[in-house]
Amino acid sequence: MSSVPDAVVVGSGPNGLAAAFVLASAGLSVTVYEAAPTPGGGCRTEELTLPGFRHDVCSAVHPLAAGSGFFQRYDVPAHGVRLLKPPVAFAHPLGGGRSAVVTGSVEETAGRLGSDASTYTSLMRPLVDHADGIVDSVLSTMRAVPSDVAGAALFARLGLQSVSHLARRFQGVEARALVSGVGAHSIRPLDRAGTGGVALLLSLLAHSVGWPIVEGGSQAITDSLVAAVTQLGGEVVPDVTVRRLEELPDARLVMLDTSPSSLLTLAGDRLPSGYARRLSRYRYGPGVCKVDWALSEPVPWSSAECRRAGTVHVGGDSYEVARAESEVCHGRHPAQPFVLCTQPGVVDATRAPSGRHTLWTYCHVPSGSDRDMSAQIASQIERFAPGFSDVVLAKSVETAADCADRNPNYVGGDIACGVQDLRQTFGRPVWRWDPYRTPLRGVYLCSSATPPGPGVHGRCGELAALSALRHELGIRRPPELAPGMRRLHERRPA
């Protein structure tokens, strides 16, 4: 590689590391700048608790990683990763041993749900049968017109309304705590417009490619990319910190996996001041306190659905999720909070020693928190989980302040990186025709700040990466057919 590469990525998660495999795919050289001592971001795994227990740091479960067109044209599983479908998705108990169940069928999914079976069905049978336009419309720039527009419309139409009005479809107990528990993803009071979409997302992703884990952690994801773009010649160097843009190489593309805060530090007063005062005023939502468990047993839950699936939506009933989700969103700290769990050991037996397990959980906390929520959520899982403090050997545990310290893209503890209402959802993060390109020639923003917004799906990256060759480099072709892009064709599955 020359002493000046043609681009330089600050940032190693899955999205710098998308836009790296993307310009490395079209022929340039490429350095990729890391701050942590290892590179991935929110998408890496380490021993957290006890020696031979494997914990994801942020992100477990994959339903955006398996739906979305950048890791399919990549082709994961080509590249030694191994993405693990339990056999429930997710799961939600309530009381007296009893839970709500997806799994990859919608008429199974619909036959646990009693005389709420043909309202679930009618709602997401559509949804589910147009899944490869709706998650490729979602997963997008969203200024273009969708390949699916039927399929985009019906999701619009359903999706713009909120969790709260969609629950009020279902008379029973499980099918609204179902809808709730997902919806609770979106990090917003459930009574908003458009926490909807989130629920019926990644419900349909739920349905059509499941919610994977990956097999030995998601660190899997990570090295997977820096092999490949270390392949095309790239180079990934972890433990640089970038404080200035001034610091990069001169490089023609620069691409940010950052903040729109870091974007502003970094490039200090070169910004002009009305995008800079725009990019201000980007709001960031509330964090989570994250607890990572080592078990000597599985979770004893006292539903059986619940030991089969490989996330677990813990907080009671309908009601009971809204009010945790609108206390953290005005500020406060739920007594009896909303509890996401991932069991990994369901499908994975390789992230404990035989016979132990990990279970990874957060609850939603103010922004900036520091508060340690350990003890709320252990109260949450055993209210479902009666014996569970019986079965913990250890536990990790971050605050939000503790997550804004690890990862800047997490300000105030936002794995989000930024609310995730409609404004923002479109208007990520200023309001521009390409929300990639900066004012500043060969500056480009590639973090989850940019449509399509947050998970581990490698479009925001692959997008901005798409979008600074064309403006740059002046290559205008499809992806499949620009020059040093034909392999990302060619991994596509048949």
Ligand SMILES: Cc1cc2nc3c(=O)[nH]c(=O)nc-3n(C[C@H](O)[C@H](O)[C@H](O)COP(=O)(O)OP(=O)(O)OC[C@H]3O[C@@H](n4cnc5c(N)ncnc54)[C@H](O)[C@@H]3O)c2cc1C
The other form holds:
Amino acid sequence: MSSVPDAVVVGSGPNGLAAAFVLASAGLSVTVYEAAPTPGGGCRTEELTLPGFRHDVCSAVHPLAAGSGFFQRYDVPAHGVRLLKPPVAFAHPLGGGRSAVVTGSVEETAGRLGSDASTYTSLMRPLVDHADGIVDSVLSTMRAVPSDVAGAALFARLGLQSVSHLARRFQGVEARALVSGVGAHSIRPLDRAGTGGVALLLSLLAHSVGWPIVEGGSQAITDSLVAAVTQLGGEVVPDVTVRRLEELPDARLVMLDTSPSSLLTLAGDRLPSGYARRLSRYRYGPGVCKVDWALSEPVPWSSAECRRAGTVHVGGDSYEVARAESEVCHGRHPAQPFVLCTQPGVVDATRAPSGRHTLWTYCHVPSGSDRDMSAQIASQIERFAPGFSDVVLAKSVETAADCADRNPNYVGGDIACGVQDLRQTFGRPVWRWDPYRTPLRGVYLCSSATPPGPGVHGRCGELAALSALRHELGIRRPPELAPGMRRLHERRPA
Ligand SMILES: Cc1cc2nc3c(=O)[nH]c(=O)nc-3n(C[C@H](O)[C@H](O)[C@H](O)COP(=O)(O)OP(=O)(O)OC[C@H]3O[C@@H](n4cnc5c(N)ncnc54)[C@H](O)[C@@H]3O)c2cc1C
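Alternate state requested, the form predicted together with the ligand (shown: the form predicted alone):
Full complex below, order starting with the chain above.
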């Protein structure tokens, strides 16, 4: 693209690409600059271990994409991306070959929880009945009247609780472990207010849209978005690190799929001091140590249910999980970390040569840690899958420090690009009525450091692009997310 584009996007993560797609659908010419050699940010797939073994470098499980209004409007299947639902969304192994599992059905899940069955049903059934409205209001700017007020109110009442509080509703080890394992995705101590919201959101997504895995790898989502942007006349340019806003072409809109810290650097002293000061107080959370494994056969879980699960939460009972997460948040490396495992081979045979498998794992570690946690991760898996080490062909380790080096959005290895406590859920990156708009004319933040926060859902990018269209170009109606619209600069008054 030789002439100056209408819009420039810095960063090609799912939010940068979502913003680019919305703007291109509105008829703008768009150029996306990406620092890495390939687009996708946290949504990529590579042969990290051995030839033919395709591993998701970051995101692997996509309940948020499946539930996201952006991806529903974008129509993921129509763009050739297949979301494959494992029969068990997530499982949590316990001693003696037992496990707790969540499937699509609330009643089936409850039926395996013994005396906790009715408590589980009475907790989850009303939420699942309001699933669309709840997901819609959570994956939003969080500043509008919810489409389903009753659902949003119910979710807020329960979700403001801590994971520990929710877990105490149950008598049995299984239900308590399930809630703690899924709540640990919050990357916060499990006794903190609001962590229950993460557990409930991810559980209700398991019961409504599932926890799908992308056929061929998460990269397929990125490739489809890049193709869609390109089809609309846009351009994605890899290997370009933008260091200052002045380096960019003189576009009307600049969308930053970056961290708040990068916004400070990119803008230099152009930001008003009050905004810059508040931005500099933005807080990042713990990091992750990620380990990918090439396996000669599936993980030999003692529990048969774990062998059918897309995701397995490994860490023992609720007390063990809570202890491990608390240690991390206090700056220590747990000897027995809580481990998130995804086994794409349960539904996707394309990830490894015939008969072979990949395993995706990570555990939380203190911010900036350069410690290789693969031994601790392997030993936790071995507790519930004896013989695991015998099926390992190769592994690839990315410490939290490596993760931050690879993607500047993951400061200290924080994959959420900022702590998601109550203050930073609503006030990310700083509290403003329009969180995407910066004080600089035409410059918008569109990364997961804006509402609704982390995950591959594209909503931060979509909402930022809609805000930019409204404020800078007076376009109030969201564009149809479809090709073939007249280019905006053709009909814009001179
Ligand atoms: C290990 C890991 C596991 C995860 N698992 C899941 C999961 O299973 N499911 C899920 O939904 N989410 C998961 N996530 C989170 C998810 O990947 C992120 O929330 C999501 O990718 C955020 O999208 P984004 O577009 O805001 O930012 P990113 O995806 O981080 O993309 C930002 C892009 O901007 C580029 N960039 C930044 N600054 C500049 C600059 N100055 N110049 C040029 N380019 C720049 C970066 O190189 C990067 O490519 C995971 C993340 C990680 C790291």
